[in-house]
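Form predicted alone, single chain, as structure tokens, below.
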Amino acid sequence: MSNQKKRNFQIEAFKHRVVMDPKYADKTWKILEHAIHEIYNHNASGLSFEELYRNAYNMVLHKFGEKLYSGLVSTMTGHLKDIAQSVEAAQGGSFLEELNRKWNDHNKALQMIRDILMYMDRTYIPSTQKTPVHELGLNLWKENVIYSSQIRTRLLNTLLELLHSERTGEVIDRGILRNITKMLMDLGPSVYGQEFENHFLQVSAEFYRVESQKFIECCDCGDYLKKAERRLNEETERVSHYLDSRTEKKITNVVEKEMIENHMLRLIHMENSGLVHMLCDDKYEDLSRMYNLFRRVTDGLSKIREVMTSHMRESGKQLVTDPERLKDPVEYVQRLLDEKDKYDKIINLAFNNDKSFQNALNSSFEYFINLNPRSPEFISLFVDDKLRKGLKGVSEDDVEVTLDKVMMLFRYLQEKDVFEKYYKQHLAKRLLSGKTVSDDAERSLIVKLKTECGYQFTSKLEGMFTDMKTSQDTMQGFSACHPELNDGPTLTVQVLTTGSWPTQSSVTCNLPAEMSTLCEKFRSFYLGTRTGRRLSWQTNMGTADLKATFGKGQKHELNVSTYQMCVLMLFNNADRLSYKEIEQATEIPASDLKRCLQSLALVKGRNVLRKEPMSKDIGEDDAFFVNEKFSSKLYKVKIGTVVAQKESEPEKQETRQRVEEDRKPQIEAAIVRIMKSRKQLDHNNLIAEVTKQLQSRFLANPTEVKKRIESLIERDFLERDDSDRRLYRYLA
């Protein structure tokens, strides 16, 4: 720093005071006012915008901003009043065109004026909190033109008339409409709403109220929905062409309310064309249209779902309770599958795979399938039919599809253990008679059942397949031990584990001497290689191949049941036998013997025996003899093949009783499991928990659960609380 003294600078005022021309503001405003007139009169080409901007700048700088602003308002208002008169004078169709032209002129003028007064816009207006120039121009247009008493109502009516004309099929100038509605939007959302949109929505509601009433009186449901859909599409398109995008939701709500919501129930229940009619006739297009329209309104889909559920339950109930349809179990199940396929297709194609409709379908099927207590048996019979012969020549993929459909019905069953009982019986017959069409298909279904219900459900079924494999190995060993048997009658034995196979009352019949000898040799062989085993012959489940010679030397190989073999072998030593002689010689139970003789003597084309007197039923006084005239084109003839059939009433009662007995230990096991983890539980909660645990196999009866609880209390697994008798405690 230098040591020079610091100097203090001072700024002095002008010695001569600058005097402003008193008429400066008026003169400058006159220049600017003239320029505004010229701009509105389309003579702006001769103006110097730089000079005008400087004049406006100086006025604001010299504190004449108020004069400039108020002068602008006054001048612009005068021009807009002239414009309003010009628009009012326009006649007919030229009214909107004149309004649009003047609006465009005003916008251009406003742009130029804003450029000239830019300095005022940036400094004076924010500091005084006045309206900016562009917004001011819009407000003045609104007040002097749009709100003019001669224009306001006329503009609204003209717009609404044009819209009505277009709705009734006339072609209108959409361009002019787009420009006018855009003008209203530019003036502010409230202007568009108050001057047009609110009235437009009211008029539209009335229009569609009248139209929907007219349509619903003369159209069926499908046609009405087409018209409603077309109207909705038209309104959406109308908005996209010349209305504010925010109007779309409002106008579609109006159409939806007037054309759909107000007529929902009438459309759904319309006679010969409503929802039920569409479902019955698979009207996918109409159903899809109804779904898409009804989903737009409150409770629309729930109304469709309610009626559809009610219809499905009613038609399903008829299907499962109609005595005629119950005569053929296979046809019964096929109808159920067809019904399921039908509604799956409807939900997929028409209802957009809606989960709520899928749930309604599932609950409906579960409801009516379980109305028929024989559904588990019939589903098992259907599987039996398919796995015997129904899937021959069908591709693996199609087999899987069929099995998946069966599993779908199986899931609806509440008594899955009843199905298991019948399925086990039918599987046993298929395996023992060698009638199964595919081991892979059999195993595939067992895997599906295992996945659905767990290992316990299928362990015995898998054991049946193990026995069949073991039996093959056993027979190979037997043949190796007795090579001398190859010349005479041959014996094939399947050794079945008692616990795995359905329990059969062991009824032994008198086998022919040749077969008895073979059976004894097998018994000795089997028990000689295994200790602690016991064999009991199930002759009612076996089959045999017999070589027979008829009149004129006709030879055939007959495939028959063991019972039929016992009967036919008697005729080697006798020409004629009475029913009582056959019964005494074979000791076959009466009901089985009558069925056996019916298949041998009364089935056309298979009648290797004849009976006297000829009648459809077997009587105790009948006599039988060989049909010497029997002939067949085939050398091998199957007689009385075992076919799955519905159980008789006593058999049904017996099966039901076995099922009830099997349920007891399962209920007890569930109670013990629950009480072991909970230690103590009240009666109602225990019943609920047991029912929940067992529902994958069957629907537990509360009365039976209560009996099992009492039994467990007697056996000291549980005890009652001393103070609250409905509270149970687990005893470790």
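Numbering follows the first chain given and starts at 1. Between two forms, the rigid core is the largest collection of C-alphas that superpose within 1.5 Å. Because the structure is a prediction, the values reported are computed rather than measured. First, how it differs from the form predicted in complex with the partner chain.
A displacement of less than 2 angstroms separates the C-alpha positions of residue 213 between the two forms, with the rigid core held in common.
Relative to the superposed rigid core, residue 614 undergoes a CA displacement of at least 2 Å between the two forms. Comparing the forms between the two forms, the C-alpha position of residue 324 differs by less than 2 angstroms, with the core used for superposition.
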Second form
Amino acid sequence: MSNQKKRNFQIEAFKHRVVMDPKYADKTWKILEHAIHEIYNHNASGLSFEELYRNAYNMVLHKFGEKLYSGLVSTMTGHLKDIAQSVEAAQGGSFLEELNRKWNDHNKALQMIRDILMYMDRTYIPSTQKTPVHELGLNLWKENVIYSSQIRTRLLNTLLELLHSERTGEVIDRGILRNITKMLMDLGPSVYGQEFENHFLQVSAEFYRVESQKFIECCDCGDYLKKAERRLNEETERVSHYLDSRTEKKITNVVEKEMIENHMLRLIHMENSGLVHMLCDDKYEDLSRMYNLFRRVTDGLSKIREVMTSHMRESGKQLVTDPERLKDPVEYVQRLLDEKDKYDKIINLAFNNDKSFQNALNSSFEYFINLNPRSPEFISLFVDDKLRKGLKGVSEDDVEVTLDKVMMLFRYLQEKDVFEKYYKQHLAKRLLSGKTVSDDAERSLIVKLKTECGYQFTSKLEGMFTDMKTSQDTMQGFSACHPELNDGPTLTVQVLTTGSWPTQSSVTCNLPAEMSTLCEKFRSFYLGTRTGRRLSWQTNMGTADLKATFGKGQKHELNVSTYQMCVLMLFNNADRLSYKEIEQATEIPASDLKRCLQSLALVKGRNVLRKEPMSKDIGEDDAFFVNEKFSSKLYKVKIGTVVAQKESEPEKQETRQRVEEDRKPQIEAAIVRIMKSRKQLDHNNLIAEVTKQLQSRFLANPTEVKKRIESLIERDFLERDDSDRRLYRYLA
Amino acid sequence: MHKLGRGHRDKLQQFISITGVSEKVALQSLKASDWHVEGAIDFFYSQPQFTDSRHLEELYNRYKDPYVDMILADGISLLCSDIQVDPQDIVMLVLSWHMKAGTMCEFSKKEFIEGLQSLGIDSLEKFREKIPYMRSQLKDEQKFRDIYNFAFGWAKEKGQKSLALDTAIGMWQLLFAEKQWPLVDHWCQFLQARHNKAISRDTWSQLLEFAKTVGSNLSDYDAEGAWPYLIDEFVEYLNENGIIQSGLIIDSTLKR
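Could the form predicted in complex with the partner chain be given as well, to go with the form predicted alone?
Below, the chain from earlier opens the complete complex, with every other chain and molecule after it.
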């Protein structure tokens, strides 16, 4: 075994310094300098990359990096100065081409030089924090070529001129522009900005300012918008072709500002072609264009919305207050529905279903529909008309569509309780006269109302339907019980629960003997199975079918009201009757009787009675006869059906009063509810809470609420606090 | 004798002139209430008073109605002439308040006797002496409010909830003559022209608040101030008739 010591090999540096021959540095530099010249003169093919790289490497290694670097700078600068001169010398159109060509050359050269000087780039430059070669090349180009006094402005002007020509319709060389702008971007975004973009934007702004001014003087709104749109598209396209993509937003902002923002109001309000005009004429395309363009600028859409809202409100207001329209409620409501449809379509097609516009529509409709206090009544009449005849033969889906549209209008009403009152009245008449087109449609609407307003709203209405059904069953039981009555007159009874149906005062009326016995039989039948109930005959709401034979043997079946039946039956026992006699015999109230007689004697085609004298008014001593000469093409003649009509002035007052009366207990109930849960609450908050609670039915009047509060204080439900008189306390 | 400062001596004189008691008793009461004259008066009267119940019976019998065990209108007029007070004088209201009388123009035996006892009266002399004291009570804010609110229940018909308008107007004119509310006449005119119905308790009591807190030019009237509806209407009425126009008094007969 060897016991040799392990020996580490050590390599030591040369003990003596090897100094490069200073002349060596010069010589090496001269080689490289020459190479650079050759590269710039397009003679690079004869050079050896490897050799040049080694030379550069050696220089840096031997600490001659400084010399190399500064040599590079001066050499390159020299070349660039030459290049600048040649570019300056270029004439007219070839200026840009020359510049572009030289730029390409420079880049190629730079690439090669950088490769050669890679070692310096990686070692000398980082340690001395000098600019790397590539960047240096760009900077030198910028300083010597672009910033050259002759080139700088000329470059900018050339570019701007070209752009201007293109804007005015000429065709230009886009390729060269693309290269130039790319060059500027390569030199640095700030260079691009300063040398080109900023000026470009400024000049463009001026251009569009002038152009928009020119257009707005001579174009109408629609055309102007088309032009603006076209310009925007142009600019976008321009950017994509030969400008930096970051310019797009900036230039479109400029166009938007100059062409749209500065002229927004003028465009909207332009006579004969502005926004209002477009709305009225359903110009979907123009509106859509306006929407899309205005969307781009701040407040653009809100301006449109503002004008649209005030227009809707104004035209809506005219609609609801126009006395012509008010004559026909069904027309009135149809017009409202048409307006709604129109604007829905506009918002859908032109305004991109924008929610804020939808809201504007809703608030406008709510505003003007409630301007007319008769709107609830009219909407109910519209529904009545549809359910009586309007929806005859219409498919189920279409029925649903119509009812949904009506519900939309209903939602806008502030006084929903007024609607309820009228709807009840109209529904009662429809049900009792059997004049409803479709039971399903009726029920469908009730369901919709229930969904909208809650169970309470519709419970009475549903009660009415139930009563109708129950009555049918009752009638079946009655006829089963009294088969002997099948030979005589047929009696059909509807038994109405008082609370559900609109209140009617009971009136006097003497039924003919045949009828009254029948009615008595029914009464005892009904009360026989249901004790504790009270029945009263509503003779003002019934109908009758009579078979009549006239003078020449013409037979007709007459469909009349109960009152009319009573009157006509009298003539079975008398040929001539005076008004007084009729009044005494029937005991029908005077005003109703007069109306009844008028409808029997004075209406052409329905004059089953003759009156002497032939005047329109009914006098005490007027005499009535059967009109033996009565004729009608139809066998069945309908006289005086009880149709729902627009109320007369006094009737309207009465209904309104009843609604007000009904509201009082509702307000009180709300107050008590709130105070019970809060135990104490101050005046203003109480009023606010009550109003909110009642909102779904009607708009509570603060004065009325105050009166109710006082009434409740009086009845010891509430008291005022001793120290703070604005505070109310609940008394259990 | 104690050395009294000028201020204390004045107060002593005042006390004696109102209550008619001796200096010694007056001093006691004043010291006990730290030399506040009104407090001293209250203190003095709230002390259990010695009254001769026999004398009280006698007094009662003097005024009681021959047929009913109550003092009615005749008895009251006799009482008034005895104590030298006009029956319409507001001090009669104060007296009724002390008696906790249920209705005007009649006193039950209990009311009469207990009322006089609490005032320390068992003779006509003492009665007459107490009159100034009773008048002075109207000057106290809190007492005036109590008396005012008492007046509603007292003046209305038995079994009614509200006060008849005519009676209310009479009472208001009486009470506010004392308290000096400048708008009282306009208020009464307004009621007769527009309202013509009975007055509720709430309206009655709130009117006092209104008269006290809202200046007579109505510049600090707050429409949201939870005033009864009638008062809101009154303000409207004043504005409509040009009596008050946004804070300025047009009617020169109104005292500021």
